[in-house]
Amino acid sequence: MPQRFFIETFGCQMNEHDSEKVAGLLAHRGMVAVNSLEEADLFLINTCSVREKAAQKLYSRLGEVKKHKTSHPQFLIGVLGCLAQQEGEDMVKRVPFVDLVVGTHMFHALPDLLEEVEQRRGSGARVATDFLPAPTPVEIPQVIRQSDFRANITIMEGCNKQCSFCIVPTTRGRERNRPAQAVLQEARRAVDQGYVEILLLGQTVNSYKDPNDRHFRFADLLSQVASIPRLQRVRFTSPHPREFDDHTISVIGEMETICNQVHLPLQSGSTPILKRMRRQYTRERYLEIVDKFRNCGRPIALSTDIIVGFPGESDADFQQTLSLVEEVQFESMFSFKYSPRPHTAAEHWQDEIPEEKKTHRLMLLQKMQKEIQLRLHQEHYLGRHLEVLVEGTARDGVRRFGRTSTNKVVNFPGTDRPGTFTEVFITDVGPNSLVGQKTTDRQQNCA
């Protein structure tokens, strides 16, 4: 087996977190992680497929990687995630100087199938993509955990959701949920290790049943993790609007320790294109869910996703997402141009929405969400004292910056620890992040 490894992620915070159980398998088999493919043996790349530049962006460093394997040969390149598992032998045809590739149900098999590739050097790459039989996801418990703070916990994986532009449940499969105990006792490992926030992960996380108690659910599985004394913040990604009932409202509203920031993925304001798109609410539902969450008491800063220029979006229908925007106020936003994926229902449906089009609905929505968001800024949270969980530096190189409860980003001068808590006074606003000077320090320990 190769001795030096490195691994680059394309992505969500799944991906992310993938690549950190896959860096502790191979640690756990004597390889050694580095910081550069040129430093490495074995360069692993774990992809993304949700949209159609995520594709492109992947065979584009493929092509630069290419160039290093022709100097040295005996270097081997890795695919990995949701592309790999999407594209399969067709990579490899495309592709043909990659040596394995390996879906998202594989990881756990890594090193046993980087000794094969070795073993069968010359007789072409190694694909594995097999879907599992095993009704919960296979726990790997050699997690190599990028951030000394922060600790993802997946509690769930794939989806039944079946909406018509996504590719996940073919990627990823249908849900399978970890037992609550198993994450529990992860989660209170980390706290015990020093970690101050936790990150819950999965496809349709708030959809989670305890597979040994299916009375069990989501909200009382948070209920417990936030309830894990030292633990500072609790956060979850990525929710679906269907699968938030009262009672999981009801627990974020209470319990302080989880932060008050919720994704509420909304893809289009117009009932009929929601139907389309077989999300399973209709706009005057999520709206309901909205006024839920307003109430719920304590302000909660709504984060969503959009999608423009489905097949059959109307101006009409434009203008009904225009509207719910307007009228919700979302402090964040993911917005993106349609494009079909392949084993998608809407992948054979007519794309009937120019891309010019597209690109001007694109506009006008990021124009209206940036005056919002600066608006939101100027009005919550310029002059207000924050509480800040430290990251690191900045990008000019010289201040920090961290995220608040309702996770915005500030930057501030200072020279405070990653995993810290300050406290930080807002001086300035942009519409995508806060500038401060910090008031008081809370020292907080971390890994």
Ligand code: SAH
Given for the second form:
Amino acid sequence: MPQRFFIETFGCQMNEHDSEKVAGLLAHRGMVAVNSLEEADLFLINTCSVREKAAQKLYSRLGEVKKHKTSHPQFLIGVLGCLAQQEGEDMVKRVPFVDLVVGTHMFHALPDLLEEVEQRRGSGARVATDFLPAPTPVEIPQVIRQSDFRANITIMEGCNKQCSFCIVPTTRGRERNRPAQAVLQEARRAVDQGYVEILLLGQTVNSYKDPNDRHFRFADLLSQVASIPRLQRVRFTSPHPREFDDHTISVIGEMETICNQVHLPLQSGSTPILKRMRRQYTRERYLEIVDKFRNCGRPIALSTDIIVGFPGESDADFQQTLSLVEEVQFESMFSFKYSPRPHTAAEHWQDEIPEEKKTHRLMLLQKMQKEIQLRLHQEHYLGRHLEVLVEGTARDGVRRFGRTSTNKVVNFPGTDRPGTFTEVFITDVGPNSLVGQKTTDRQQNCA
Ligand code: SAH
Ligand code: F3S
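Would you generate the structure of this protein in the form predicted together with this ligand, following the form predicted alone above?
All chains and molecules follow, beginning with the one already shown.
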């Protein structure tokens, strides 16, 4: 068995957390995590396939890693995650120097698969991309958390929606919910260990239903997690707008432990495009959900995801997206050019919007969003005292940075330990972050 492993992770928070589980599984078998490829005898790369660019990035990274393998013949390379699931044997044809390809349903078997690879050295790569028939996600209690203060916790995996642009249902499979009891046990243990923030994870996190009690839904789980004594903050990602029922919105409105930031992926502001995207809501319905959050009892910062250049998106459709963005005033946004993906319905529709047009639309959207963020920061943050959870050293290498409950990055001078809370007076704002001075320390310690 290899002894020292190094994991690189591309993609979403679900992937980050899968890598934490994999690290735990390997450490449990006596392997040691190292901080660089050069120190490792096993290199694992956890992949994303949501856009073509992510796939290209993986192959160019593997090209670099191959050089290391040439000079270190015992070195093993394993590819994990969504692209591994999607490509399987095809991946080995393209990059025959990889030793192991493990899909999203087979992480738990990784230590055994590594033993197999060791035994069959020289006889080609081992590809493990079977879909598990398991009705609930495999429990992996050995997780090694990257953060000392934020605990990622899976509540469900997979997605039953069929958005026409999205590969996730193919790579992750159908919805599987974890028993609420297992989630709550993990959450309580994390708090006992000193974690102050919990991030609940799932591909459509708010469609959660306890497999042992279908009436126990996302709102119930969220409220029970948020009630754990000493827990300071709860976040969740990634929700689907349609799955926000009134109960969930009222729980978010009432419970201060739940961060006052909600991700509400829009994708497009045009109803005909939303229909082609199979998003299951119209522009008007989306705006109604926004309104419910606006009236839920406390201010909630809304963030979103938008795709430009979806097949059939006319200038008028795109204007609808801009006008909705102007109307809602999102606090942050992830925006993407449409990228056709295999195994999706839209794959067969002509990707007819020229690249330059997509680029232009993306630029217009991002410019508008930047102005909105700067204005919101000036109006709602400048001159206020805000509670910040300290995360680490700022990019300048000198100051500290942390996050507000609304998920804004705040840079400030100080020596506070990551995982502690402090109050910061905001003295300056930019479109992407805030700057301030500490006012008081709230002595909250963590793990
Ligand atoms: N609920 C999911 C969303 C997955 S993808 C989750 O987080 O697990 C994240 C975002 O990528 C989507 O909201 C969408 O805006 C974008 N995206 C997905 N497929 C895409 C595609 N084919 N082209 C461009 N962007 C895409
Ligand atoms: Fe993808 Fe739509 Fe599910 S964006 S993850 S198919 S909700």
